[in-house]
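Just one chain is shown here, as structure tokens, and it is the form predicted on its own.
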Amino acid sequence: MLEPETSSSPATEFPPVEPTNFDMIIVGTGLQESIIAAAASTAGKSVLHLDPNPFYGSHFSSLSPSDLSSFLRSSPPYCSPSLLSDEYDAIPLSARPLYSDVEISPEELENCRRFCLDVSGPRVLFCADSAIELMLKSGVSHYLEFKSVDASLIYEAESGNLSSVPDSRAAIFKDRSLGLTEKTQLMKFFKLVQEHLEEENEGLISEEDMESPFVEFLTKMRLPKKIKSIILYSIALADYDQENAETGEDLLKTKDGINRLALYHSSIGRFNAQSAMLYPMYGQGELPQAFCRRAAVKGCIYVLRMPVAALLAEKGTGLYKGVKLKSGQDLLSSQLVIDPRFVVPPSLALSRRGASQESSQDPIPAAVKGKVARGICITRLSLKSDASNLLIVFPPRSLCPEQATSVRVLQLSGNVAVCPPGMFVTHLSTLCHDASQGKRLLTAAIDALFRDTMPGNSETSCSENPEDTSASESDNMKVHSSALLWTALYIQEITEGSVQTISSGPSPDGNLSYNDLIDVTKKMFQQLYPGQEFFPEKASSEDPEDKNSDGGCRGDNSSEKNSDGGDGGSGSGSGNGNGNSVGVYPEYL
């Protein structure tokens, strides 16, 4: 984590926290931690929400290029051995880096404070997904504004061109890249799915087909290769190559594919949006901050720039009791939720009273599930002349024969207030087994998007040969110089979460949406507080603006984002963008 600006100052510069006993202490203001804080506060729990950073959002924040570089490269916080406790055993709270292989070029960028770069992009919200429903239910939607993603495109390897995704009846009719037969086949397939989802036709697709691989069902429907690719990777958003059974990873079942198609189609046009997808004004960092604001309204206390130096355990039993701040202050709580970067040593007993000690010695967080390679580009040129904010998918094998995973790209413009007008921020990501594999795929995607002459360049390569990769990167720097102003590539570990007295959420996954994270967060809350409703319906009937929205925010030790895109804070409602924003309010339902 980033050390606060006062890291070398005396402990007296940290303000004391009052009260000193809470139902829950949360360390880190990532999206999951912020949702838990809002849910617990809404349920009447006393919550203290800390973050060693000077900004909200943690791994879901939106930062300037310089702040992003510092965050990705920051070393785990150091715990002073002098911070001991007479009453409790003080066990240092260690951390390990989630990010590695960080490459940023150039290191300096003019007017960098005018950019808001998502740490865990690319991500969007589907208009009908669980994240939107949660915002409506919790009342958080009042704090946010969104813009539609103007276009969804898919990369065609044969031509090297980007084609529009025919995701609706109107889009199919307008698509000039599809022949009449292909249009008819796609329309019939969408109609079959729609009829199957209707209650009276629930068994239209057999149970056997529903349990079979989705790609096999599409083949059974006699859909051509191009249509199958569009459905699998641009609408159902499959991560891995579905045609090559040898990979054996994440083979999408038909029932899951049908559900993803249903979500996509039910999202089109909702809230008067121009497409199925939305993006929050000022960046994804607004989402955790909106939930923090909701939590503050309900009484949660917030203190930024406040590192936790150690965990407090009861002498003799080793049971968790609280935390020791870097200021030296001891704070007690029944529950602790920590950022996925932190690791609790197995010497600390994590069980609740009455639980067996044998099952309580597991370290946190859980094992690494995988890796995701992320990239960010800042450019002067849009990838599509008639669209500002757009999503692009490179299906498996479209960049090179070795490509086993999809590469997803999200271009954002100044009208979502993440960069100055006339400039663009492009986020890329792909799942990978190691850093070299992930970076090769991102480099190949960047080359395909930003080379001077896009179609037909055969030099795009994901070669395993290091010499070939080096040569390709050298060529990329030449052809990108006219369009690219700044690039960043890095690898992020994907970790699982765990729920005990000390709980840890998962790190950001490689998904495009927030659905899985919302599901995991809801389950975590229900495990932490069995029987408590996760945001009761009455919460959304209250107007959050009727109360002091600053709630328990500690102004002298926290920060807000400036309107031109500074340190990851708020700012919904006004912006330097143009065009109409999309309000997500219950009256649209």
Given for the second form:
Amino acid sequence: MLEPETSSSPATEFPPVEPTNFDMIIVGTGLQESIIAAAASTAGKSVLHLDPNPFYGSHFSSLSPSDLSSFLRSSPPYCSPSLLSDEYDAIPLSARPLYSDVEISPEELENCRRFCLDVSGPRVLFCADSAIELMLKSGVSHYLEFKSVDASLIYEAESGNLSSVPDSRAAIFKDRSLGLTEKTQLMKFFKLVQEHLEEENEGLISEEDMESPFVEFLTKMRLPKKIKSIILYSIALADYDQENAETGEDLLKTKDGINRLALYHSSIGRFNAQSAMLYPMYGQGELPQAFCRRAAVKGCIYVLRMPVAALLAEKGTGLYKGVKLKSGQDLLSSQLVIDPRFVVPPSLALSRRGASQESSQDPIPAAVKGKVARGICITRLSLKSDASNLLIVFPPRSLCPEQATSVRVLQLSGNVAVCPPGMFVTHLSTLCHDASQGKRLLTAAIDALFRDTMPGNSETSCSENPEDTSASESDNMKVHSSALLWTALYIQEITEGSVQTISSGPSPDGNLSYNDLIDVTKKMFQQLYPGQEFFPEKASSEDPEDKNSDGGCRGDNSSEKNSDGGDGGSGSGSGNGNGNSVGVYPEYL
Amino acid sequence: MHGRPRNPSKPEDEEASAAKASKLRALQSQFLHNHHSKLYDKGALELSAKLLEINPEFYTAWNYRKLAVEHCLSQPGSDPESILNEELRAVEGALRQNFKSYGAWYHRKWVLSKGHSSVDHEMRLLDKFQKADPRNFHAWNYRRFVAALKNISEEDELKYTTDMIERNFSNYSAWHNRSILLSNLLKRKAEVFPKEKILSEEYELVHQAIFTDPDDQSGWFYHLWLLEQTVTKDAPWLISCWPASGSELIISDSKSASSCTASPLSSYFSDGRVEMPVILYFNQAIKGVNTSTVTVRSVFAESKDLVWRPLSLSNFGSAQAWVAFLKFSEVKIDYSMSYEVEVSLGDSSGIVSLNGCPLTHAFQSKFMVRFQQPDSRNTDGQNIGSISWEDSNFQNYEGGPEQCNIIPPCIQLKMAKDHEPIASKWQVDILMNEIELFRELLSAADCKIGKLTLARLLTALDTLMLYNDTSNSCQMRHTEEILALYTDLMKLDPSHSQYYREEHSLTFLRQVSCSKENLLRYCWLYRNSALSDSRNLVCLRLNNLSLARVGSIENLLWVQMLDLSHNELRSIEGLEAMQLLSCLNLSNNKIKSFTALDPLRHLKSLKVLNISQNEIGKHSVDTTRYLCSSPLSHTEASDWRRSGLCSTDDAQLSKYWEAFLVFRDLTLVQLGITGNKVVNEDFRSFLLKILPTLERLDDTNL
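Given the form predicted on its own above, what does the protein look like in the form predicted together with its partner chain?
Now the complete complex, all chains and molecules, led by this one.
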């Protein structure tokens, strides 16, 4: 086992890794890779987990503004063609940029290291979602602490106001912006869904309705426009405009809509949380770290700051054999899982496991699925005076007529220790076809949120006019109220994963939750190790002994919270302490 | 805590509980030994604490601990603080086992009343319990106790209920506590808590709950409380009296001829009696009507000689209706003269409601009394005792010249007109707003309790408007809608249909009695054609109307002849105030016992009674009996043996004591009783004994 060095040392000083032959080598400590590492280790596989970065989490890490800037702008890792191997063909591992159009202003920020910014935010956990279930099942929840996202708001285009989302019985009761009749209608709908989900009432909603678009079903239930919008975009979290969908694929089916509603409702009140959503203390980067810790407990070996220089292929056959580290060491494994940013050279296409079954010659990773525009703001003022962590949804067409996708915003406060007390970190994201479209929407949302007065020109700011290019965007950025201290906008490619001898998970998706990522990861594991259980049930009961072995596991540095920003931890200590932290434990009541 | 299904016990559970029981038995016997030998040492106390932790319901152990505390406190050099702390700990242990243990909560109150424990500590404990189960009414009770003991402001407690309701509004306890706190605040701090403003805010709050989930009943109950706060006035007032103020009353004997010029509604057939009733009818039960609080000035009698009697079925000296009899036997009557009678009350504060509020308005009434000279031609004619209820004997009472003379029966309702209006604008506004909202709700959701609430709101509004209405065309505007709602509810909610039926009847009777025009439709002239009877009797015929209850008595005080046959009456409660009633037809109803006829005891003028075709004696178990006087109940037993009728067959008496209680004070001339299961030869003979005045029993002239 090897401890990641704390001081930056020249690459040449890498001590050798022992042993040199593994069942699986994983490159990149993103969430999926970390889960695979933990699951494979739990299944008794020998696993080596590498990361070229000095921190855990890769695309799911939480970084300081300066680290984030360099992470987003980093060029593909250095590969020396001179690293040749006698035994094997060394094929350089090329990377491609996942992030583009990075725009950060200002470049410098005071107390920079006291911030933990999520690379793939905004993202939360629903109390009853599969991510939470996985953490409970794997015992990872013991390493984490959560806080509630205490408010969910929706932007109303007509009034330009943020109004709270009546997502539960109690919230409907408290909400004074809904009319009395609207309350009855909304609650009646929630009850219908709940009754439908009870086993004895199967078929309460007809099969035909279940297959129809959710928006049509809501119309059929005679719900008013405002309530439809709340259900579609704030509760079912639909990405695309459901009323004027461009393609049928963007439409949410009633079946899925109801499942999302059910997830939301079963999340409310679980773990004594104040709302349906949770956010991990110290940022999203804690999640991959926790899985790595789990993996380490099960014997996985960790080496950070260790780029892979090349892949090793069997001479002649071209079959994958192992990796050559930047330190020059050759390590062998039967499986390789790589970070989605790497591209496996087509010359290794033969290495595809079960090549006979699949004739596809796609390079790895598979095609880009789309783009997500992400934004991060640091502010001095909360968007809602009585709430610290909150979710805001701008439904499609609410910012401008061209807006076809929801823009989701997550404000985080000092009480989740991602910033000093009194400051706020706001994450935004929206799906987009091209960079300028996505950034226009984010800029419009930022305008709507942080301008002292609602901008009259917000509609033009995101219009498709070609004149309205980045020049006017940066103009807009200057207009923002003084509360806005720092802004980052960037575009991330969404790629699909693939499973072969060399596998790769998908890049972070544009969702608010981790659910799809977890599902894909689980499938990936089952393809990698057919017949192996993905975290056997008893895992969590083994914990007491695991805890004892924790001390001996020196490769795992996640016990020091916030390892990359040493002072972040102390900053959290003096956090405003608003809101109790939520422990996620199996329910025994 | 709530909604947990009861699972059948498994064998291993049963074993465990058997083991627990044997352990408990051992502890218990040891404890009882300690208790009996008055052992209060440390070991004995620990044993009792252990016992209570397992079984917090063991009251003897709590009592033992109280004795032990008293004992320890009385020891020289004792440390009250630690002794009481130990008690609080014992209670907490027991509450952990069962947080709904009456004994444990009570013990804690007892310890606190000894002057111990900090508010903070108690509040923390309560927060814990109320978090675990926000609807735990024990905790809420205890909270009120602590709040009162430690002078925690009611405003703070009110805020707490708001928080709890916002967390989950399905919480009767929280709403209930709110109603208690607000009642106090409205009373004590009326300046900071103006009723009008507070009530509309509360309506606003409860709407959120009701409209969010109309199927949840907790909000509806709070709404009911609000409605009560909106319409009820603490202070009582007089709503009706007989004779009406300003009226001229003609008193005639039963043998008087039809030639009398006065309207039948303003005449009184004294039927040989030498007295007339004066009836006062209030909006609620009151006490304190006596010769010092009510002054009656007339030539007939001195005010102080009058005896005011409450007309109530209970014996608590309170009633809605009060009567005094004005005797004119001592005066030499001049038939050509009108005598003035003046009744006034409310000048002194003796008349108070049951919760101590004095009368709002003073009242003064003057009426004239004239006597009709007995008609010599008719002296040997039939007396009142031969009444036949056949339809052919009734003529529709319309178009007669007398009609214009009829005293509008509702004139009394408006006597507050000269004073401040009884209903304020805000009350009417609130009710109108509520009605509009609930109509809207019902159009969106089918909801039984919503319909009931709407019916109640409409009734309240109609009643309020009636008091405010200064025109003479008073009408209950929403009668049709209310009746439709109750009809609907009878179908929707069959298990409570009797209640809806009764409300339906009361609504209908309010409509019938609220104006002269409406009443006239039910007034008939009685003329027995077979007997060429020429008497001028007016009968109020409310027969065949499916009535399940009688009401609006305040408008019917003048009625002397009443037909309630062919209805669904099970009780005749309220009829006791109709002091002028001499002929009453209750045949073909659902009266199940003589006890249900208890109100008749008060009707001293009653001569003709028909209770045939009822269900008296049909049901062996009479549920009303538990609520009514029995020969064994102390109030009745006192005069039970005094009665001269004790000489009758004791066996019969004990068999028919219920009938005896109803009939013994009546001087019935005619009684119809056939068609009841109780009737047989034995019973008839008993009736003849206790009703010596009887001239006709069913179809038999005696």
